[in-house]
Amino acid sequence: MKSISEKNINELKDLIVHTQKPLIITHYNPDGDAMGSSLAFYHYLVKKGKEPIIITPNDYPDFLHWLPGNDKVIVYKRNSGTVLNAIKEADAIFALDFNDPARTEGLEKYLAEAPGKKVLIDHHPEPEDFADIVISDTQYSSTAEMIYHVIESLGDLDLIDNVIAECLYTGIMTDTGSFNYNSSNPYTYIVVSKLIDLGINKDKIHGNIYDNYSSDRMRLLGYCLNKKMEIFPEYHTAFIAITKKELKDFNFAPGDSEGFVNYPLSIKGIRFTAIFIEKDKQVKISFRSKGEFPANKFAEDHFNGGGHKNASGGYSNDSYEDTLKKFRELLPKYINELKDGM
């Protein structure tokens, strides 16, 4: 694993020494890695004698609310005044698990105007130029894994206790789909072994995340697999698409579609999957792939997105119907790439 530059570590160490009220922010629709890495870093800064504030642009799934420190998170959509004051008053801002301020969907203007020094810690490719200290590396499975390495590089491994370890393991586990993708680097498993050595109960964490859904979510999953999945065997592709009305019919809550995009990959011969979710003003999309097919390049070229080679996302401003039509019409152009490696 490539080490973090000595210059970055020295600058970060100096910043942490001199900051008193740092702010931690992650991306819109926070997932397990966003919350796991943010809360782990929150607890670390507390141990360093700081008074950190942790914010999210909007709510995140209930199955992440068990994480230690969840009660300290301030949600912008419910506490806009408090959050905007915190951004303005922060003497340092740590941007975790996103590479573009636009991913905060509404807070980018305030972040740009904030006087506090900004630090980016993220594992997504091609970060925007908005931070004073940039720690960015796509070799890492997750931002949570990066946080472990940052703390290690700062010489503070002794500060990682069971609480921080639980948060870090959650981030690594969820951003690799329980180690099914983005997890080929041996360093990932070295970190996981260190976290387990600290006494975390990985089975409990797995249960808290994956065995903690509502009955509505299970019914929605069954409905999607039975009624809403389209399969294109000639293109080794399958997708699921859900309308706003269907979300309402199943009492959709944030996080209910988590992991749906992975299910079609279990079908023999399928290498590329997608899920399309109709929102008020756009269609949100997630992509997954096997092998060498670059889901991130596909998302970037056609759906305003990006991410990792085998796990990426994007969106469409076209109608739900036109978005699906566009996706279907694109598949023949990729027939050779999708066939390779079968």
The other form holds:
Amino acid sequence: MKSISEKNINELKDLIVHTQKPLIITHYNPDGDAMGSSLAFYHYLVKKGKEPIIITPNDYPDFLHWLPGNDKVIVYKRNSGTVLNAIKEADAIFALDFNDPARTEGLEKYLAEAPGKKVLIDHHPEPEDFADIVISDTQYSSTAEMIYHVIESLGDLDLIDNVIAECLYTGIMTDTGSFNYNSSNPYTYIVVSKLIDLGINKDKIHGNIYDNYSSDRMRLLGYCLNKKMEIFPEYHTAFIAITKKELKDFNFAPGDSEGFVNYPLSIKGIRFTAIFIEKDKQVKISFRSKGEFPANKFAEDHFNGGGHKNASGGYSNDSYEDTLKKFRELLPKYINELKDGM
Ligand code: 5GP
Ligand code: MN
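Return the structure block for the form predicted together with guanosine-5'-monophosphate (5GP); the form predicted alone was the one displayed.
What follows is the whole complex; the chain from before opens it.
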């Protein structure tokens, strides 16, 4: 595990001592790591005697609403004036779990104009050059694990209590698919053992996240796997695609399709999967891969996206049908890379 540079830590320490108006922001469609790391850092700053503002670009799934501090989160889509004002007034802006201001989908312009000092803490590759203090390392399972390491490096481990530990564990658990991927670094387990030592109930957290779905979501999953999955054994690839109408038929709520993209990866021989979800103006896409196939490069090269090697996403402005056609037509070009390592 790389250590965080002394320069970064000293600058961060100084900023935390002096900030009067800290603001924490994460990416659009926040996931468990985005919310877990942001709320953990929120509680840490409160313990440092600060009054941080925590914002998200848009709403996030119900199964994250139990997180301690959820009631403090200000959602830009519902409180745009308050959020824009807070960004303008902040003297320190902590950008967590994203590597490009464009990932806020609408706040990038305001972040660029904001006078506050910007800090990036993130585990995605190749961060855009937008922050004054950049703590970026892809070796961590999650931004939550990085937050633990940052707090440790700041000499404040004693401030991590049960509440912060619950938030951090949520981020690590969700970004590793419950320790299924991105979880081969021993440091992850050192952190987890410390969090469990603090008295968190890991089984309760798991249940809060994964056993909290609606019956509609379960039926939508069944429908997708039964009727909407296409398999291409020759390309070791499978995908699921859902139309707007189908989402409506199953009373779709944010977060309902979370995890669907992983299911086809458990088919023997499949090492690349995608899910296409038709939205009002675009098609949102998630990609997953096993082994060396770079899902992030694929997303970046063809679908305006990026992410991690094995978990990425993007979008298409083409129609639903044209987007699927484009994907099907791309596969033969990747036959060698997709075959490798099988
Ligand atoms: P998910 O499929 O869970 O929404 O996203 C998986 C990963 O893909 C995220 O952690 C993020 O790194 C990346 N990702 C998802 N959507 C986008 C996107 O539209 N643009 C970029 N650059 N990355 C994305
Ligand atoms: Mn993350």
